[in-house]
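Shown here is one chain on its own, the form predicted alone, set out as structure tokens.
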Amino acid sequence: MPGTVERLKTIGLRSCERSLDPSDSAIGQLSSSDCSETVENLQQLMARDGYLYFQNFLDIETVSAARATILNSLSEKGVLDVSAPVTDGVVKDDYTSDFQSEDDRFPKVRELVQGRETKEFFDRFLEGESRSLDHIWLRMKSPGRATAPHCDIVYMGRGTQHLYTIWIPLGDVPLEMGPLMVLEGSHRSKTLLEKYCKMDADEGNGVFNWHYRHGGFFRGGQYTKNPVAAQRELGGRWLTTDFVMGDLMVFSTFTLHGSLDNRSNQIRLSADARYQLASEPADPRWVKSSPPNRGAQ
């Protein structure tokens, strides 16, 4: 398989149904950063490139077993193909899935998440005592599927702004499933943070979080549903990479990010939280005092 960098340039990545600009200046690879590095170090990467990603951070017998019990439940529904391997997770064409909560379904999923590693970083990276939102969030793509670009911040920002979100591939994630993306710099977006930052996407039941934005309706916490479009408007490029098992994305809450098109026979699986200091307010939301009614896009 050629690398990613020549890959993202000849693939032809699309996004929400849409054809990525393939020029140097509009997509490009992640780069990962050393989980060693001291904290003044990391802290300044996160401030300058609005995210960290590292490789190989997670224990991949948690990352295969939490992937087990998902796949296993999906056999169980009858919604795989039986034809293929169930640790494949190979989907029947009819099948569509998007978003969901993990909910307590997973106990593997969740002791993923709020692991040691992830916990130790956090403490350490946010110099105290960190927490992580209670609410866990599944992603289960299949053939087709892409999550639109946002910012986390417009879903959960009832508590404290410094709230940091971790994306975890439950296997392998090359760019033909649809991985993560996030756009370069966008962290630091006057267009994003002096207006769409500060929505609030429950705000009146999101009744009135109509958008008419890059030559479409839409409504909810979405940027755009165009992520050309907004590519082209902020500047920065779609940076993105061939994720394998064991890799972990840390991303500021004000980061833009969605992801590619799923263009493979293969549901995409992947697990998303949001760590924070403990001492800050958590958005109650997303507490299990306050059990959420609806999911973060």
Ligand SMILES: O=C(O)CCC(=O)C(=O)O
Contents of the next structure:
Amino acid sequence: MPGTVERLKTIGLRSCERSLDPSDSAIGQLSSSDCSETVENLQQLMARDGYLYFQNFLDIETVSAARATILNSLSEKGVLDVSAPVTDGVVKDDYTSDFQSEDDRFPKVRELVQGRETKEFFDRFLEGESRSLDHIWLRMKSPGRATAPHCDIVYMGRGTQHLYTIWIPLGDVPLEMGPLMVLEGSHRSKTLLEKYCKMDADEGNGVFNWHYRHGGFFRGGQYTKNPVAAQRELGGRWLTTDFVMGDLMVFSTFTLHGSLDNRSNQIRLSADARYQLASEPADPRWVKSSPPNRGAQ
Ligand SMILES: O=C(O)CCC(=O)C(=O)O
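Okay, that's the form predicted alone, but what's the structure of the form predicted in complex with this ligand?
First the chain shown before, then all remaining chains and molecules of the complex.
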């Protein structure tokens, strides 16, 4: 099978039902980092790239156990295609799902997201005792679904701004299955920082949060529903890769990101959460009590 770099250019990547520009200036592969680098180096990489991508970071058994609990529950609900093994997560044609709050239905997902390796990484990276926001986001992307470009800070900015997202693929997530993508250098984009990143997606209860951007009206915290126009407007490349089980992405809550369309017949599973210094204020919307239901992020 051709490698990731070649497939990025040749398989016709799509996001939000739009074909991404396959040219070298518009799309590329994420660079992986070594988590045993010095803190200074890791901080510099984050400041430069807006993300850190660690391969084989997480214990595969723990990821696999989290994946299994979700797939078993989907199987019990009768949404999986019974002609394929449950572990493949092939869904029935008419099944659609997207974004789910993790309300502790899956303790193994919490165990994974708040696990020792990740906490120790953040203690080191943030140079102090770290904590995660209590809320965990579980994504079950059925075929056809994608996440529209956004920065997390607009949903989570009522505490410290020194806040990082972790994204964990719960299984292998190759390009065809709609992996995460981040826009290179977008965490330094003045266009985003000076206006969009200052917004609060829940202000005015969302009622007044209508935007017109890149040819469409929409509501809430998304930057746009058009990743092609966003790349042209802001510059940089959409960066993604063939994620495998055990990988960990860490990115700035100011980095514009979304996902490719899931063009497989399998459900794409991932979990994401936010880490910060325990001594800094935490956004009250995402600690302890169950947050109100919100739209896709
Ligand atoms: O998994 C996805 O599709 C999007 C993830 C995301 O938006 C996030 O981690 O903040």
